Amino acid sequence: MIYRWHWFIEWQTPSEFHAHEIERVYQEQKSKYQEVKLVELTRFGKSLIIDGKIQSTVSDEFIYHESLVHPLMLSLRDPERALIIGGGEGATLREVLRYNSFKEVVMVDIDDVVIEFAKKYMAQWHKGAFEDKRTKLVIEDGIEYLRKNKDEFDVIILDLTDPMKDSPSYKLYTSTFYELVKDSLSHNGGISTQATSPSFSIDSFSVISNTIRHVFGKSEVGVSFVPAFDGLWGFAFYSPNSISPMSQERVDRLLEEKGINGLQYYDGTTHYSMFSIPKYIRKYLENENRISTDDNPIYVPA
């Protein structure tokens, strides 16, 4: 990351970038695994930044979590055990919470930091979900996490940063930690992640799609539109009953069903936005067949 006086200069990719004015800054630190910033932005507000990439902003982050989270619980039958890997700002947790039908949430990141930073700082992101009595809170490698886990999971929430080559994280999107991923995974269960930027990076959306199928038999993928992200971001899901194909009236119904409410983002009409995939993005899976494996993994480029 650069500073120029008062900006925060974010590279998408080798030859582009987003300059961002900074109004003050709450806190940074480096951890053992990452450097973490907390920031105002001029346009997107509070901010959160790790490793230089904005992980999301007090003004937006909705539209991510709501992503991630939304349409595979949708699909899901009344699921009662979830796992959350990474998502430090608690706003993952926030959102699965909304379901009462979960008896526990298992929250495991590898950063204690990042959650020192999300529960000084960032309530408007959490709002409380750290306290709620299902939450059970893990500091821990989720590798190593899963490696000893012996529990089912109803639903698995990957919330991960970007598998870049200096970071910790491309080894949460090869093909060796989702057979972990699906060892851990009940009968009946489903996953959700984050999948990079088709704007930026549609390689790693594209190979991290195709790895999930490999591994789970098959994947579907959706986009949303995040302005702090600069571009369409991508989720890529497994769930054993349809996602995509759900009518609008079909996903305002469950969600009324369910009782979840007060979203900002997700509903019936922006599911079917969400899977709406552009044809030239469709043509590109359709002809993916690259996998990421530890010896082999995809990186976003850098």
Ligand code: SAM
Contents of the next structure:
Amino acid sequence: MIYRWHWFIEWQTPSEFHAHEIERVYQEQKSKYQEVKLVELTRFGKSLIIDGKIQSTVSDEFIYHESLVHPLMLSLRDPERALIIGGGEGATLREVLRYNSFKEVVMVDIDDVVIEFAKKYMAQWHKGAFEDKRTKLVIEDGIEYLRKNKDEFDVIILDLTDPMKDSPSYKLYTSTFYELVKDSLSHNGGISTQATSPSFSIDSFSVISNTIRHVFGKSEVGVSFVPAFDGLWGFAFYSPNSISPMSQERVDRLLEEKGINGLQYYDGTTHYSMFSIPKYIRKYLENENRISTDDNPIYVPA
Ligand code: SAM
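Form predicted together with the ligand, following the form predicted on its own:
Zooming out: every chain and molecule, the one shown earlier first.
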């Protein structure tokens, strides 16, 4: 069905929005946890929207997913077991599975409705990753999964919805949760998380980074401009080895050595731009002393 002049409005903060023309609504469904929508946007094509926020669009999802996965991966030596918490579209899974060193990749998402949407409509995102024999898909709350978990992972990637009040994900940005992540991380392991937008929510970006530093002893951040998100997007990492100082030549050499071909966003030049954080953001991060806790969690403005 064609809905010309039908608009989807994404509120980035309570005082600003980005209006997108919608060509078609494929399906919308209220799950136990959130409102899930798959639409065709005139500008960005097929797009997944959860609780009024664009999660990713077919035309630029590669920017977000490559940023979340590859800088961390290049800093680690031949990891064998990965855990993705969230990641409904299957695109983070797709990027992780590019590395032949993995024997098992567990993906834990709370919402089977998002997974159904992904399997039904989003083959361009997951590209068959759910069927890879190394993939183990679990439908469960990430907190519950980690509380029970006894395995060790070399890589843990948090690809979650933004920490909004009443969302199923806001507790997965707190120090209590990062302690659980740490307990399941192998000695040489590393983590990455989406860290909200320094353009729209510099507070949550810097608090997430500081909370990781508080729990893991250090953190690094990168930023990428994602057109469908209308601003800079932030990523926070912990790795026992440094990520940001890797030279452009080293990034390109490692990608080649690990057989990672066909990326659309990330390479040595992009690495340099991701980790060249603008001065005012660096200052903000340097002065940050808050941490997100269960009693006082950080939220994005809504
Ligand atoms: N790119 C994204 C963004 O911009 O926010 C994140 C994408 S991904 C679709 C987010 C996933 O996190 C969703 O599939 C959602 O079901 C999942 N999620 C939210 N809370 C969760 C929880 N407590 N445990 C596991 N998965 C969760």
